[in-house]
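Only one chain is shown below, in C-alpha coordinates, and it's the form predicted on its own.
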Amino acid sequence: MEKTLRDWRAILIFVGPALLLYTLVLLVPIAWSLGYTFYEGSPIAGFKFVGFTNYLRLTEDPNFLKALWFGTKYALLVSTGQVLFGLLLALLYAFYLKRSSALVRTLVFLPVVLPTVAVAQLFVKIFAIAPQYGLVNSVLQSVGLEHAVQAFLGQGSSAFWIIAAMDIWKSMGFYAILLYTGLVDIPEDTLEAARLDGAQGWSLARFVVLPLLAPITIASLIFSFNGTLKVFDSILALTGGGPGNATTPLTLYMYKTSFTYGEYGYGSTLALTLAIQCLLVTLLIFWRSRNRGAE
(Lines of atoms letter the chains of each structure in order from A and count residues from 1; the text may use other names and numbers.)
(Lines give C-alpha, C1' and ligand atoms only; values in the text may rest on other atoms or scores of the structure.)
Protein backbone atom coordinates (compact mmCIF):
# COMPACT_ATOMS: atom_id res chain seq x y z
CA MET A 1 0.00 0.00 0.00
CA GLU A 2 2.80 2.40 0.94
CA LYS A 3 4.57 1.56 -2.32
CA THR A 4 1.41 2.33 -4.26
CA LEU A 5 0.99 5.68 -2.51
CA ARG A 6 4.54 6.65 -3.58
CA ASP A 7 3.82 5.80 -7.21
CA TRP A 8 2.67 9.02 -8.92
CA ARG A 9 1.43 7.11 -11.96
CA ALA A 10 -0.86 4.97 -9.80
CA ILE A 11 -2.13 8.07 -8.00
CA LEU A 12 -2.76 9.76 -11.34
CA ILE A 13 -4.70 6.75 -12.66
CA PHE A 14 -6.84 6.22 -9.55
CA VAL A 15 -7.39 9.81 -8.39
CA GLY A 16 -6.91 11.76 -11.60
CA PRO A 17 -10.31 11.08 -13.26
CA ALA A 18 -12.25 11.90 -10.09
CA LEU A 19 -10.16 15.03 -9.50
CA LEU A 20 -10.65 16.15 -13.09
CA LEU A 21 -14.42 15.59 -12.89
CA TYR A 22 -14.59 17.44 -9.56
CA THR A 23 -12.65 20.35 -11.04
CA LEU A 24 -14.83 20.57 -14.16
CA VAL A 25 -18.18 20.14 -12.40
CA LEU A 26 -17.56 22.16 -9.24
CA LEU A 27 -14.43 24.31 -9.18
CA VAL A 28 -14.62 25.74 -12.71
CA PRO A 29 -18.26 26.94 -12.33
CA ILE A 30 -17.39 28.50 -8.95
CA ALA A 31 -14.41 30.35 -10.44
CA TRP A 32 -16.53 31.33 -13.46
CA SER A 33 -19.31 32.67 -11.23
CA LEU A 34 -16.76 34.54 -9.11
CA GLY A 35 -15.45 36.23 -12.25
CA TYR A 36 -18.97 37.31 -13.23
CA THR A 37 -19.24 39.36 -10.03
CA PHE A 38 -16.93 41.95 -11.63
CA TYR A 39 -19.10 42.33 -14.72
CA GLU A 40 -22.58 43.45 -15.62
CA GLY A 41 -24.75 42.28 -18.51
CA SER A 42 -25.83 38.95 -19.96
CA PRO A 43 -24.72 36.52 -22.70
CA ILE A 44 -27.19 38.19 -25.08
CA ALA A 45 -26.42 41.86 -24.32
CA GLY A 46 -22.73 41.26 -23.68
CA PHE A 47 -20.64 41.86 -20.56
CA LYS A 48 -18.94 45.01 -19.31
CA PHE A 49 -16.27 45.15 -16.60
CA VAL A 50 -17.53 47.19 -13.63
CA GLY A 51 -15.03 46.32 -10.87
CA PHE A 52 -16.57 46.26 -7.40
CA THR A 53 -19.81 47.99 -8.43
CA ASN A 54 -21.90 44.86 -7.83
CA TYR A 55 -20.52 44.55 -4.31
CA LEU A 56 -21.28 48.21 -3.56
CA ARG A 57 -24.79 47.73 -4.92
CA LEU A 58 -25.43 45.08 -2.25
CA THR A 59 -25.19 47.71 0.49
CA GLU A 60 -27.75 49.95 -1.23
CA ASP A 61 -30.23 47.30 -2.37
CA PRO A 62 -33.26 47.10 0.01
CA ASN A 63 -34.52 43.96 -1.75
CA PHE A 64 -31.21 42.20 -1.01
CA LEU A 65 -31.36 43.12 2.67
CA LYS A 66 -35.00 42.02 2.85
CA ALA A 67 -34.23 38.68 1.14
CA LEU A 68 -31.20 38.14 3.41
CA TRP A 69 -33.29 38.77 6.53
CA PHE A 70 -36.13 36.56 5.31
CA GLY A 71 -33.74 33.69 4.52
CA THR A 72 -31.98 34.04 7.88
CA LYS A 73 -35.12 34.01 10.02
CA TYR A 74 -36.57 31.21 7.89
CA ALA A 75 -33.40 29.11 8.36
CA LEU A 76 -33.34 29.72 12.12
CA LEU A 77 -36.99 28.74 12.58
CA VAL A 78 -37.13 25.81 10.17
CA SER A 79 -33.77 24.28 11.13
CA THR A 80 -34.67 24.48 14.81
CA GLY A 81 -38.05 22.89 14.11
CA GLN A 82 -36.69 20.14 11.87
CA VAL A 83 -33.95 19.04 14.28
CA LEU A 84 -36.03 19.50 17.44
CA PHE A 85 -39.05 17.56 16.16
CA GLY A 86 -36.68 15.02 14.61
CA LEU A 87 -35.01 14.55 18.01
CA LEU A 88 -38.34 14.15 19.81
CA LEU A 89 -39.47 11.60 17.24
CA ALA A 90 -36.15 9.73 17.53
CA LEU A 91 -36.54 9.56 21.33
CA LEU A 92 -40.10 8.32 20.84
CA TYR A 93 -38.93 5.60 18.45
CA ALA A 94 -36.02 4.45 20.62
CA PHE A 95 -37.44 4.56 24.16
CA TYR A 96 -41.23 4.17 23.84
CA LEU A 97 -42.24 2.56 20.55
CA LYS A 98 -39.03 0.48 20.19
CA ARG A 99 -39.62 -2.49 17.84
CA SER A 100 -43.17 -1.36 17.02
CA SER A 101 -41.91 1.95 15.64
CA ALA A 102 -41.39 0.68 12.07
CA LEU A 103 -44.86 1.71 10.83
CA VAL A 104 -44.68 5.14 12.50
CA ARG A 105 -41.18 5.71 11.12
CA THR A 106 -42.39 4.87 7.61
CA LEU A 107 -45.39 7.20 7.86
CA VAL A 108 -43.35 10.09 9.28
CA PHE A 109 -40.64 9.57 6.65
CA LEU A 110 -43.13 9.47 3.76
CA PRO A 111 -43.25 13.29 3.17
CA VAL A 112 -39.46 13.28 2.67
CA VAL A 113 -39.77 11.27 -0.55
CA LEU A 114 -42.79 13.17 -1.89
CA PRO A 115 -42.10 15.73 -4.65
CA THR A 116 -41.85 19.23 -3.22
CA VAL A 117 -44.30 20.59 -5.80
CA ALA A 118 -46.90 17.99 -4.78
CA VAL A 119 -46.50 18.89 -1.09
CA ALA A 120 -46.73 22.61 -1.93
CA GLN A 121 -49.93 22.06 -3.92
CA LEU A 122 -51.38 20.12 -0.98
CA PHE A 123 -50.75 23.12 1.31
CA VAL A 124 -52.15 25.52 -1.32
CA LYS A 125 -55.39 23.52 -1.31
CA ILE A 126 -55.51 23.35 2.51
CA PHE A 127 -55.24 27.16 2.85
CA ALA A 128 -57.15 28.12 -0.32
CA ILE A 129 -59.82 30.81 -0.31
CA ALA A 130 -60.79 30.73 -4.01
CA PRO A 131 -62.42 29.35 -6.10
CA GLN A 132 -63.63 27.56 -2.97
CA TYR A 133 -62.55 27.44 0.64
CA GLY A 134 -59.77 25.03 1.57
CA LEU A 135 -59.77 22.88 4.69
CA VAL A 136 -58.68 25.64 7.10
CA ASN A 137 -61.13 28.27 5.89
CA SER A 138 -63.95 25.70 5.72
CA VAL A 139 -63.34 24.73 9.35
CA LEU A 140 -63.25 28.40 10.42
CA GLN A 141 -66.53 29.04 8.62
CA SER A 142 -68.21 25.93 10.03
CA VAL A 143 -67.40 26.94 13.66
CA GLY A 144 -68.74 30.47 13.15
CA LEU A 145 -65.43 32.29 12.69
CA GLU A 146 -66.22 33.83 9.31
CA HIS A 147 -64.24 36.94 10.26
CA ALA A 148 -61.08 34.78 10.46
CA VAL A 149 -61.52 33.45 6.92
CA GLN A 150 -58.78 35.00 4.81
CA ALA A 151 -56.23 34.46 2.06
CA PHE A 152 -53.49 33.01 4.25
CA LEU A 153 -51.03 32.70 1.37
CA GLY A 154 -51.84 36.19 0.16
CA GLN A 155 -50.29 37.86 3.21
CA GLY A 156 -46.57 37.85 3.90
CA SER A 157 -46.81 37.22 7.66
CA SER A 158 -49.13 34.18 7.49
CA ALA A 159 -47.46 32.85 4.31
CA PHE A 160 -44.12 32.77 6.16
CA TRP A 161 -45.52 30.53 8.91
CA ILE A 162 -47.21 28.24 6.38
CA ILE A 163 -43.96 27.81 4.41
CA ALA A 164 -42.07 27.12 7.64
CA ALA A 165 -44.67 24.58 8.83
CA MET A 166 -44.63 22.82 5.47
CA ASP A 167 -40.84 22.47 5.37
CA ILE A 168 -40.63 21.34 9.01
CA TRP A 169 -43.35 18.72 8.41
CA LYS A 170 -41.72 17.55 5.18
CA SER A 171 -38.19 17.11 6.51
CA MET A 172 -38.52 16.21 10.20
CA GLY A 173 -38.83 12.51 9.30
CA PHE A 174 -35.37 12.59 7.72
CA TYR A 175 -33.76 14.07 10.83
CA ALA A 176 -35.73 11.65 13.02
CA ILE A 177 -34.17 8.71 11.18
CA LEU A 178 -30.71 10.32 11.25
CA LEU A 179 -30.87 10.90 15.01
CA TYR A 180 -32.51 7.51 15.61
CA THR A 181 -29.48 5.77 14.08
CA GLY A 182 -27.34 7.61 16.63
CA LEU A 183 -29.61 6.62 19.48
CA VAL A 184 -29.55 2.91 18.67
CA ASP A 185 -25.73 3.05 18.61
CA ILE A 186 -25.60 4.17 22.26
CA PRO A 187 -24.51 1.08 24.23
CA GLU A 188 -27.32 -0.39 26.32
CA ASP A 189 -24.78 -0.97 29.13
CA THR A 190 -24.19 2.79 29.37
CA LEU A 191 -27.91 3.50 29.64
CA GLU A 192 -28.40 0.73 32.19
CA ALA A 193 -25.49 2.03 34.31
CA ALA A 194 -27.03 5.53 34.24
CA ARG A 195 -30.41 4.11 35.30
CA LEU A 196 -28.77 2.27 38.21
CA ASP A 197 -27.23 5.60 39.25
CA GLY A 198 -30.72 7.10 39.40
CA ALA A 199 -30.96 8.79 36.00
CA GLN A 200 -34.50 8.52 34.66
CA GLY A 201 -36.63 10.35 32.12
CA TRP A 202 -35.42 13.91 31.44
CA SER A 203 -32.24 13.57 33.53
CA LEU A 204 -31.26 10.45 31.54
CA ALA A 205 -31.90 12.29 28.27
CA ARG A 206 -30.10 15.49 29.35
CA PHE A 207 -26.99 14.09 31.00
CA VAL A 208 -26.45 10.84 29.06
CA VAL A 209 -28.36 10.61 25.78
CA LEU A 210 -28.00 14.15 24.42
CA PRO A 211 -24.21 14.44 25.07
CA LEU A 212 -23.61 11.08 23.37
CA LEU A 213 -25.83 12.18 20.50
CA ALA A 214 -24.07 15.55 20.09
CA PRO A 215 -21.95 14.68 16.98
CA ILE A 216 -25.02 13.57 15.00
CA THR A 217 -27.05 16.53 16.29
CA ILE A 218 -24.33 18.92 15.08
CA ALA A 219 -24.22 17.18 11.70
CA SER A 220 -28.03 17.45 11.52
CA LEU A 221 -27.89 21.18 12.28
CA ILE A 222 -25.29 21.75 9.58
CA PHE A 223 -27.33 19.76 7.03
CA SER A 224 -30.50 21.58 8.00
CA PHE A 225 -29.06 25.13 8.04
CA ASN A 226 -27.34 24.68 4.71
CA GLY A 227 -30.53 23.25 3.23
CA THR A 228 -32.86 25.92 4.60
CA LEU A 229 -30.56 28.83 3.70
CA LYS A 230 -30.67 27.51 0.13
CA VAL A 231 -34.44 26.95 0.10
CA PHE A 232 -35.85 27.48 -3.38
CA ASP A 233 -38.30 24.93 -4.76
CA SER A 234 -40.79 24.86 -1.88
CA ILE A 235 -41.21 28.66 -1.82
CA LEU A 236 -41.32 28.91 -5.61
CA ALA A 237 -44.06 26.25 -5.71
CA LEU A 238 -46.06 27.61 -2.76
CA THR A 239 -45.98 31.42 -3.09
CA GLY A 240 -43.53 32.24 -5.91
CA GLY A 241 -41.84 34.60 -3.45
CA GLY A 242 -44.99 36.70 -3.00
CA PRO A 243 -47.09 38.51 -2.22
CA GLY A 244 -44.78 41.11 -3.74
CA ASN A 245 -41.39 39.92 -2.49
CA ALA A 246 -42.55 39.25 1.08
CA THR A 247 -41.46 35.58 1.00
CA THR A 248 -38.46 35.89 -1.31
CA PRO A 249 -35.25 34.31 0.05
CA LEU A 250 -31.81 35.06 -1.34
CA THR A 251 -31.90 32.06 -3.69
CA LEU A 252 -35.12 33.15 -5.38
CA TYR A 253 -33.94 36.78 -5.58
CA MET A 254 -30.70 35.56 -7.17
CA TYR A 255 -32.64 33.43 -9.67
CA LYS A 256 -34.95 36.28 -10.70
CA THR A 257 -32.07 38.75 -10.93
CA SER A 258 -30.02 36.45 -13.16
CA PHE A 259 -32.58 34.70 -15.34
CA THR A 260 -35.61 37.02 -15.34
CA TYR A 261 -33.85 40.39 -15.44
CA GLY A 262 -30.65 39.16 -17.18
CA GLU A 263 -28.27 40.69 -14.59
CA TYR A 264 -25.78 37.85 -14.43
CA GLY A 265 -23.08 39.86 -12.68
CA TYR A 266 -25.26 41.00 -9.80
CA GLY A 267 -26.90 37.55 -9.61
CA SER A 268 -23.44 35.97 -9.21
CA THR A 269 -22.67 38.46 -6.45
CA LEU A 270 -25.86 37.41 -4.65
CA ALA A 271 -24.84 33.74 -5.08
CA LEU A 272 -21.42 34.49 -3.57
CA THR A 273 -23.11 36.18 -0.61
CA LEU A 274 -25.25 33.09 -0.05
CA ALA A 275 -22.19 30.81 -0.20
CA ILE A 276 -20.39 32.98 2.38
CA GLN A 277 -23.48 32.92 4.61
CA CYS A 278 -23.62 29.09 4.48
CA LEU A 279 -19.88 28.88 5.24
CA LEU A 280 -20.17 31.24 8.21
CA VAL A 281 -23.10 29.30 9.68
CA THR A 282 -21.20 26.02 9.35
CA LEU A 283 -18.09 27.49 11.00
CA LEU A 284 -20.20 29.01 13.77
CA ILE A 285 -21.82 25.64 14.56
CA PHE A 286 -18.38 23.94 14.60
CA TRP A 287 -16.96 26.70 16.83
CA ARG A 288 -19.85 26.46 19.30
CA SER A 289 -19.65 22.65 19.43
CA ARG A 290 -15.87 22.75 20.05
CA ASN A 291 -16.25 25.34 22.79
CA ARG A 292 -18.95 23.30 24.49
CA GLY A 293 -16.81 20.18 24.19
CA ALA A 294 -13.88 21.97 25.82
CA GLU A 295 -15.99 23.20 28.76
Partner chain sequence: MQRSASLPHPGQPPRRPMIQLSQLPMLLLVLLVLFVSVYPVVWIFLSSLKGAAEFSTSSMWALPQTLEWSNYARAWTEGNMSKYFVNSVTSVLPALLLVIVLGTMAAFGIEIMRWKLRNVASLVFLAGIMVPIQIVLLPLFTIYFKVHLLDTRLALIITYTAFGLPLVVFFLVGYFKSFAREIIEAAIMDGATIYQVFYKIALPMVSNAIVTVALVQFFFMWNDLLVSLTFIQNPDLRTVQSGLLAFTGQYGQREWGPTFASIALAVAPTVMVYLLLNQMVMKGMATGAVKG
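Computed from a prediction, not measured in an experiment: that's the story for all the values here. Numbering follows the first chain given and starts at 1. Whichever C-alpha set is largest while still superposing within 1.5 Å between the two forms counts as the rigid core. First, how it differs from the form predicted together with its partner chain.
Relative to the superposed core, residue 23 shifts its CA atom by 2 Å or more between these two forms. With the core superposed, residue 13 shows a C-alpha displacement of at least 2 Å between these two forms.
Switching conditions: you have the form predicted on its own, so give me the form predicted together with its partner chain.
This part shows the chain on its own.
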Protein backbone atom coordinates (compact mmCIF):
# COMPACT_ATOMS: atom_id res chain seq x y z
CA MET A 1 0.00 0.00 0.00
CA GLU A 2 2.79 2.38 0.91
CA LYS A 3 4.26 1.68 -2.48
CA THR A 4 1.02 2.58 -4.23
CA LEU A 5 0.65 5.82 -2.30
CA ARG A 6 4.27 6.79 -2.88
CA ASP A 7 4.36 5.98 -6.59
CA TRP A 8 6.14 9.03 -7.96
CA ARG A 9 4.82 8.53 -11.46
CA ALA A 10 1.24 8.58 -10.24
CA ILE A 11 1.99 11.66 -8.12
CA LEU A 12 3.41 13.38 -11.17
CA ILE A 13 0.38 12.47 -13.25
CA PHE A 14 -2.03 13.79 -10.62
CA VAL A 15 -0.28 16.97 -9.51
CA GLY A 16 2.03 17.69 -12.46
CA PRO A 17 -0.34 19.24 -15.00
CA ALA A 18 -1.98 21.60 -12.51
CA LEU A 19 1.33 22.60 -10.97
CA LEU A 20 2.92 23.18 -14.36
CA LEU A 21 0.11 25.39 -15.62
CA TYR A 22 -0.05 27.23 -12.32
CA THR A 23 3.70 27.83 -12.33
CA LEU A 24 3.79 29.05 -15.93
CA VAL A 25 0.77 31.34 -15.71
CA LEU A 26 1.07 32.61 -12.14
CA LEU A 27 4.42 32.02 -10.44
CA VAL A 28 6.79 32.79 -13.31
CA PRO A 29 4.87 35.97 -14.25
CA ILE A 30 5.04 37.23 -10.65
CA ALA A 31 8.84 36.98 -10.72
CA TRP A 32 8.86 38.44 -14.25
CA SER A 33 6.74 41.34 -13.06
CA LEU A 34 9.21 42.13 -10.28
CA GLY A 35 11.93 42.20 -12.91
CA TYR A 36 9.93 44.68 -15.01
CA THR A 37 9.99 47.23 -12.19
CA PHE A 38 13.65 47.92 -13.03
CA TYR A 39 12.97 48.53 -16.70
CA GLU A 40 11.30 51.07 -18.91
CA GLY A 41 9.46 50.36 -22.14
CA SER A 42 7.23 47.68 -23.65
CA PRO A 43 7.60 44.52 -25.74
CA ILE A 44 6.92 46.57 -28.86
CA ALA A 45 9.18 49.56 -28.10
CA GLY A 46 11.88 47.51 -26.37
CA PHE A 47 13.16 47.66 -22.80
CA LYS A 48 15.84 49.74 -21.10
CA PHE A 49 17.31 49.07 -17.65
CA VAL A 50 16.65 52.04 -15.38
CA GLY A 51 17.48 50.80 -11.88
CA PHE A 52 15.28 52.29 -9.19
CA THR A 53 13.87 55.08 -11.37
CA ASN A 54 10.36 53.59 -11.33
CA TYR A 55 10.36 53.47 -7.55
CA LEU A 56 11.56 57.08 -7.33
CA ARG A 57 8.85 58.08 -9.77
CA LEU A 58 6.23 56.66 -7.40
CA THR A 59 7.16 59.16 -4.71
CA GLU A 60 6.90 62.11 -7.08
CA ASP A 61 3.80 61.08 -9.00
CA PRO A 62 0.74 63.01 -7.80
CA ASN A 63 -1.55 60.68 -9.79
CA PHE A 64 -0.13 57.69 -7.94
CA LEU A 65 -0.68 59.28 -4.53
CA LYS A 66 -4.18 60.30 -5.56
CA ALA A 67 -5.02 56.79 -6.80
CA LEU A 68 -3.51 55.21 -3.69
CA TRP A 69 -5.55 57.49 -1.46
CA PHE A 70 -8.73 57.01 -3.47
CA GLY A 71 -8.36 53.22 -3.45
CA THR A 72 -7.64 53.12 0.28
CA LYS A 73 -10.50 55.44 1.13
CA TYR A 74 -12.81 53.43 -1.06
CA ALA A 75 -11.67 50.09 0.40
CA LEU A 76 -12.08 51.33 3.98
CA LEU A 77 -15.58 52.63 3.36
CA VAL A 78 -16.82 49.72 1.27
CA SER A 79 -15.35 46.97 3.46
CA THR A 80 -16.85 48.56 6.55
CA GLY A 81 -20.18 48.87 4.76
CA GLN A 82 -20.15 45.33 3.39
CA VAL A 83 -19.34 43.72 6.72
CA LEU A 84 -21.55 46.05 8.78
CA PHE A 85 -24.62 45.58 6.58
CA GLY A 86 -23.80 41.88 6.32
CA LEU A 87 -23.71 41.69 10.10
CA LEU A 88 -27.02 43.52 10.50
CA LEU A 89 -28.63 41.25 7.92
CA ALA A 90 -27.19 38.16 9.61
CA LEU A 91 -28.62 39.30 12.96
CA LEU A 92 -31.94 39.91 11.24
CA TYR A 93 -31.91 36.39 9.75
CA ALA A 94 -30.86 34.64 12.93
CA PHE A 95 -32.84 36.46 15.63
CA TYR A 96 -35.88 37.87 13.89
CA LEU A 97 -36.72 35.77 10.85
CA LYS A 98 -35.22 32.59 12.28
CA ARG A 99 -36.29 29.52 10.30
CA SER A 100 -38.37 31.45 7.84
CA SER A 101 -35.34 33.42 6.61
CA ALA A 102 -34.52 31.10 3.68
CA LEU A 103 -36.34 33.14 1.04
CA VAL A 104 -34.93 36.45 2.29
CA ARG A 105 -31.41 34.99 2.37
CA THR A 106 -31.81 33.70 -1.18
CA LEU A 107 -33.05 37.02 -2.56
CA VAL A 108 -30.53 39.25 -0.75
CA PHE A 109 -27.75 37.01 -2.11
CA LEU A 110 -28.92 37.42 -5.71
CA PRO A 111 -26.85 40.57 -6.50
CA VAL A 112 -23.68 38.68 -5.46
CA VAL A 113 -23.80 36.47 -8.56
CA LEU A 114 -24.60 39.24 -11.04
CA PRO A 115 -21.79 40.33 -13.37
CA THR A 116 -20.29 43.61 -12.14
CA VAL A 117 -20.33 45.12 -15.62
CA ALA A 118 -24.07 44.57 -15.94
CA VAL A 119 -24.69 45.89 -12.43
CA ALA A 120 -22.62 48.97 -13.18
CA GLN A 121 -24.58 49.61 -16.38
CA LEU A 122 -27.74 49.28 -14.33
CA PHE A 123 -26.50 51.88 -11.85
CA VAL A 124 -25.53 54.19 -14.70
CA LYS A 125 -29.19 54.06 -15.73
CA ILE A 126 -30.49 54.46 -12.16
CA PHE A 127 -28.51 57.68 -11.71
CA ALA A 128 -28.76 58.92 -15.28
CA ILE A 129 -29.72 62.49 -16.17
CA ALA A 130 -29.52 62.38 -19.95
CA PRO A 131 -31.08 61.72 -22.38
CA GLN A 132 -33.76 60.75 -19.82
CA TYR A 133 -33.86 60.93 -16.06
CA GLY A 134 -33.02 57.64 -14.33
CA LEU A 135 -34.88 56.28 -11.31
CA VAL A 136 -33.29 58.66 -8.80
CA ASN A 137 -33.64 61.85 -10.80
CA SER A 138 -37.20 60.99 -11.79
CA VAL A 139 -38.10 60.58 -8.12
CA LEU A 140 -36.44 63.89 -7.24
CA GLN A 141 -38.39 65.56 -10.00
CA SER A 142 -41.74 64.06 -9.05
CA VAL A 143 -41.44 65.09 -5.39
CA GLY A 144 -40.65 68.66 -6.42
CA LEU A 145 -36.91 68.62 -5.74
CA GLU A 146 -36.11 69.68 -9.29
CA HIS A 147 -33.06 71.65 -8.08
CA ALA A 148 -31.53 68.43 -6.67
CA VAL A 149 -31.59 66.73 -10.06
CA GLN A 150 -28.00 66.37 -11.22
CA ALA A 151 -25.46 64.30 -13.13
CA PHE A 152 -24.54 62.14 -10.14
CA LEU A 153 -21.91 60.12 -12.00
CA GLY A 154 -20.42 63.17 -13.66
CA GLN A 155 -19.10 64.64 -10.41
CA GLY A 156 -16.22 63.08 -8.52
CA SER A 157 -17.74 63.47 -5.07
CA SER A 158 -21.17 61.96 -5.76
CA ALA A 159 -19.70 59.35 -8.11
CA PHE A 160 -17.55 58.09 -5.22
CA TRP A 161 -20.61 57.50 -3.05
CA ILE A 162 -22.49 55.78 -5.85
CA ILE A 163 -19.63 53.38 -6.57
CA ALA A 164 -19.39 52.63 -2.85
CA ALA A 165 -23.15 52.14 -2.49
CA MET A 166 -23.19 49.83 -5.48
CA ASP A 167 -20.37 47.63 -4.24
CA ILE A 168 -21.89 47.46 -0.75
CA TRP A 169 -25.27 46.59 -2.25
CA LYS A 170 -23.77 43.93 -4.47
CA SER A 171 -21.83 42.11 -1.75
CA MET A 172 -23.72 42.58 1.52
CA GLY A 173 -25.75 39.42 0.94
CA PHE A 174 -22.53 37.45 0.70
CA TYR A 175 -21.20 38.68 4.05
CA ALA A 176 -24.65 38.17 5.54
CA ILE A 177 -24.45 34.46 4.66
CA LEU A 178 -20.90 34.18 5.95
CA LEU A 179 -21.77 35.79 9.29
CA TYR A 180 -25.12 34.01 9.51
CA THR A 181 -23.27 30.69 9.28
CA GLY A 182 -21.16 31.85 12.22
CA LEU A 183 -24.24 32.92 14.14
CA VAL A 184 -26.10 29.65 13.82
CA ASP A 185 -22.95 27.88 15.00
CA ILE A 186 -23.20 29.61 18.37
CA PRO A 187 -24.65 26.98 20.71
CA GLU A 188 -28.18 27.68 21.92
CA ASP A 189 -27.02 26.79 25.47
CA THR A 190 -24.62 29.73 25.53
CA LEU A 191 -27.35 32.15 24.49
CA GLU A 192 -29.81 30.66 26.97
CA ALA A 193 -27.31 30.99 29.82
CA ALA A 194 -26.71 34.63 28.91
CA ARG A 195 -30.44 35.29 28.80
CA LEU A 196 -30.85 33.77 32.25
CA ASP A 197 -28.14 36.14 33.48
CA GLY A 198 -30.30 38.99 32.24
CA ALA A 199 -28.72 39.74 28.85
CA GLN A 200 -31.38 40.93 26.42
CA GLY A 201 -31.53 42.56 23.01
CA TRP A 202 -28.59 44.88 22.48
CA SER A 203 -26.60 43.76 25.53
CA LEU A 204 -26.94 40.14 24.45
CA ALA A 205 -25.61 41.11 21.03
CA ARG A 206 -22.87 43.40 22.40
CA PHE A 207 -21.46 41.18 25.14
CA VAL A 208 -22.22 37.66 23.98
CA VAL A 209 -22.98 37.32 20.29
CA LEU A 210 -20.52 39.79 18.73
CA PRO A 211 -17.46 38.61 20.71
CA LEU A 212 -18.23 35.02 19.73
CA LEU A 213 -18.59 36.16 16.15
CA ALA A 214 -15.32 38.14 16.16
CA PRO A 215 -13.13 35.57 14.36
CA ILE A 216 -15.48 35.25 11.41
CA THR A 217 -16.03 39.02 11.33
CA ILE A 218 -12.27 39.53 11.08
CA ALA A 219 -12.04 36.89 8.35
CA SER A 220 -14.80 38.74 6.50
CA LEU A 221 -12.97 42.04 6.83
CA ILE A 222 -9.75 40.57 5.46
CA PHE A 223 -11.62 39.00 2.59
CA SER A 224 -13.53 42.19 1.92
CA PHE A 225 -10.44 44.45 2.06
CA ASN A 226 -8.60 42.15 -0.29
CA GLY A 227 -11.48 42.36 -2.71
CA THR A 228 -12.14 46.09 -2.48
CA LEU A 229 -8.47 47.06 -2.88
CA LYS A 230 -8.60 45.23 -6.21
CA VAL A 231 -11.76 47.02 -7.37
CA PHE A 232 -11.69 47.40 -11.14
CA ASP A 233 -14.77 46.25 -13.07
CA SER A 234 -17.31 48.34 -11.23
CA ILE A 235 -15.36 51.60 -11.51
CA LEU A 236 -14.36 51.07 -15.12
CA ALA A 237 -17.96 50.35 -16.09
CA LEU A 238 -19.52 53.10 -13.94
CA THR A 239 -17.27 56.11 -14.42
CA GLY A 240 -14.21 54.91 -16.31
CA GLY A 241 -12.21 56.49 -13.48
CA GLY A 242 -13.54 59.96 -14.20
CA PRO A 243 -14.45 62.72 -14.27
CA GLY A 244 -10.77 63.43 -14.91
CA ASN A 245 -9.20 60.85 -12.64
CA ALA A 246 -11.38 61.64 -9.63
CA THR A 247 -12.50 58.03 -9.21
CA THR A 248 -9.33 56.23 -10.32
CA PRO A 249 -8.02 53.58 -7.90
CA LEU A 250 -4.58 52.00 -8.16
CA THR A 251 -5.85 49.10 -10.28
CA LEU A 252 -7.28 51.36 -12.95
CA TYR A 253 -4.25 53.67 -12.89
CA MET A 254 -2.01 50.63 -13.30
CA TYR A 255 -4.15 49.36 -16.18
CA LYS A 256 -4.11 52.68 -18.02
CA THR A 257 -0.39 53.21 -17.45
CA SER A 258 0.37 49.77 -18.84
CA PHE A 259 -2.09 49.21 -21.63
CA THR A 260 -3.01 52.72 -22.73
CA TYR A 261 0.42 54.34 -22.41
CA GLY A 262 2.50 51.16 -22.82
CA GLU A 263 4.69 51.86 -19.78
CA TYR A 264 5.31 48.31 -18.62
CA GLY A 265 7.99 49.08 -16.06
CA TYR A 266 6.03 51.71 -14.21
CA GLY A 267 2.82 49.69 -14.58
CA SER A 268 4.50 46.73 -12.89
CA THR A 269 5.74 48.98 -10.09
CA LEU A 270 2.18 50.17 -9.53
CA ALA A 271 0.94 46.55 -9.52
CA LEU A 272 3.60 45.72 -6.94
CA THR A 273 2.44 48.51 -4.62
CA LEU A 274 -1.08 47.10 -4.92
CA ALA A 275 0.13 43.61 -3.96
CA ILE A 276 2.05 45.05 -1.00
CA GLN A 277 -1.01 47.01 0.08
CA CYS A 278 -3.14 43.84 0.04
CA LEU A 279 -0.52 41.99 2.04
CA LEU A 280 -0.14 44.80 4.60
CA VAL A 281 -3.86 45.08 5.17
CA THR A 282 -4.12 41.35 5.78
CA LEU A 283 -1.18 41.36 8.19
CA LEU A 284 -2.43 44.45 10.00
CA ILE A 285 -5.85 42.98 10.63
CA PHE A 286 -4.33 39.68 11.74
CA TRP A 287 -1.98 41.50 14.09
CA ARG A 288 -4.72 43.62 15.59
CA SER A 289 -6.96 40.65 16.17
CA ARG A 290 -4.07 38.82 17.86
CA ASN A 291 -3.39 41.76 20.16
CA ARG A 292 -7.02 42.13 21.05
CA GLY A 293 -7.29 38.47 21.83
CA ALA A 294 -4.36 38.77 24.26
CA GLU A 295 -5.86 41.63 26.21
